[in-house]
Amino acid sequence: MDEPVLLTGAGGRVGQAILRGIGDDYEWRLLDREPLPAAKVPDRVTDADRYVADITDERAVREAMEGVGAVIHLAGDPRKTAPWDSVLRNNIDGTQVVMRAAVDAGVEKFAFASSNHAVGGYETDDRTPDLYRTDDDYRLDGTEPPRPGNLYGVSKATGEALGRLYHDEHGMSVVCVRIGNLTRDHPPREYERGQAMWLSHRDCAHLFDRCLRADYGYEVVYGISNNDRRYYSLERAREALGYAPADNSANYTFEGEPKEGAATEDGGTDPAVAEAPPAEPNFPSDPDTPTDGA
């Protein structure tokens, strides 16, 4: 891709995670309400394609927007127990803008970070915790219609609705990808729903690259690794967009440990000769806060 990629919500763990990836790949914007610490800036990046501005100021948005060919949006409140002024603001109000000052701009690929909350009212008590675990079948797939646990969810179900619309009148790709729970260098630990749904850093860089180099509508993903215990399918993913994960919470013990020989997000296999992750001078060392808000 010749044009920029704007990425809102830059400073967020999963900013961060496609960044610490890709971040060499591609020409950037971030854009965050806070000023970001250069060491969450890849080097390309300038001070001019760095843009402090809250999604809701649409002037500003639309400034950031200008020339871009594709938009990651992450940006929002990312807590499951946000209030309901705070999703309506940040998550509603907020993706509107962006998408429709990309609509406006000519942007040709928008790839929206959706939850797993949209869906989270699929996990009811008679399905849990079998749900999560290797002898259950049971998937979902993306077709199913929204069915929001909490308001967090029901904003990222509104953001879908928002992408079909702008995606049919407009015929702008978009992307909807319901992230599971992103953690780094190992899947959350002694969490059975949280081992289900684990996105590596590695995958979660791999996804929105492809994302960002995939042909496609309008489409409803969901974004975790390979894992043995899932409850949503990979299928439209790989199909769709290519997406290949590298990495199954079954490669670890339920205390988060790699198991002896299993390939793992650092690359090594014995977890006894495994060399360290390579050094990352240009981002914070400590390990990133696990979350199933995303």
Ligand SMILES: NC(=O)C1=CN([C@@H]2O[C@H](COP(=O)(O)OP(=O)(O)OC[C@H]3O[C@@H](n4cnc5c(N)ncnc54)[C@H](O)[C@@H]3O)[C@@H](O)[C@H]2O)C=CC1
The other form holds:
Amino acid sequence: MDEPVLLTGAGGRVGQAILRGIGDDYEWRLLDREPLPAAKVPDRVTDADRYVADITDERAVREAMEGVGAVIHLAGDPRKTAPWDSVLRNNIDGTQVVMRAAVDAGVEKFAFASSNHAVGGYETDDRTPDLYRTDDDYRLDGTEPPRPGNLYGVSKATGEALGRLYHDEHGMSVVCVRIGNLTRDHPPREYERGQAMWLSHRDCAHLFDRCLRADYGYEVVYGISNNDRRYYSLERAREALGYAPADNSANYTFEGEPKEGAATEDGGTDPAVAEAPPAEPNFPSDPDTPTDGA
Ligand SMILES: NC(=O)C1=CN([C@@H]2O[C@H](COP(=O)(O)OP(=O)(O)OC[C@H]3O[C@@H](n4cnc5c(N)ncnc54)[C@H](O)[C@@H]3O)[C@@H](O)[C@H]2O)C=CC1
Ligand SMILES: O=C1O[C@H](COP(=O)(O)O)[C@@H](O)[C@H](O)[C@H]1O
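For the form predicted together with the ligand instead of the form predicted on its own, what are the coordinates?
Everything in the complex follows now, all chains and molecules, and the chain you saw is the first one.
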């Protein structure tokens, strides 16, 4: 990708995992409604390539989009308990503004941060908790229709549908990544669901790197590590994107300690942002979501 890559929500947890991993590999435009401290910005990114703007501000988004070749769109309300007014504004309206601006600017590739919560409704009482365990062979593979379990999931399913529209009508390549549960250095502790859908930081950076490099039309893939406990198939991400995850929550104890001799995540690699403090969420936290190590 020779043209700049626009990263929305750059200051958040996913944005920082991406920048720690591949921050030196692209010419970035970073957009977030919160100003980013220097520690969160790779060295090569100039002030002119940092946009403090809300994604519902169409004029600002169009300005940031000029000359961009690809977009990774992360900005939004990530809470599974988010109320309708917030997901409507930040996740649905905001995503429409960013996708429409991308199409109008002739952007080639668009990666959208969807979520496991777009399909949370498949986790029925009769399937759980067996679903989260290694010996259960139930799999979602991205061909199933969305089945959200909350309004946040509805907003992510809507983003996927917007991507379908802009691919079908305008030919933009769109990949919707149903991200699992991103945590740094270890899988979510003592949380079976989280360990089934863990996405390590290095796998996250690698996956979005593949979204920028691979050729595809419209795809829905799961964004998780190669977890033995998984109930999401990795086949589409492997085939369509060339995703080759390095991590597996089975290499850690249930409490999140690395098992002796197992290959475990080695943390960030970009010295420019390696010391960045963890992202401070600017929406109140979900009440039952573990925040350690995110
Ligand atoms: N962290 C995770 O495990 C998962 C994250 N996701 C999705 O990935 C994306 C990023 O999530 P996180 O990094 O965890 O969230 P985060 O809350 O850490 O980061 C989101 C960033 O977006 C910015 N932002 C929010 N609303 C905005 C708006 N209207 N205009 C401009 N900037 C705005 C915030 O300032 C923040 O820096 C979200 O869309 C979320 O739904 C999906 C599944 C799992
Ligand atoms: O979409 C998201 O999903 C992850 C995992 O969900 P959880 O219900 O198992 O906590 C969540 O941590 C993240 O905040 C959210 O954006």
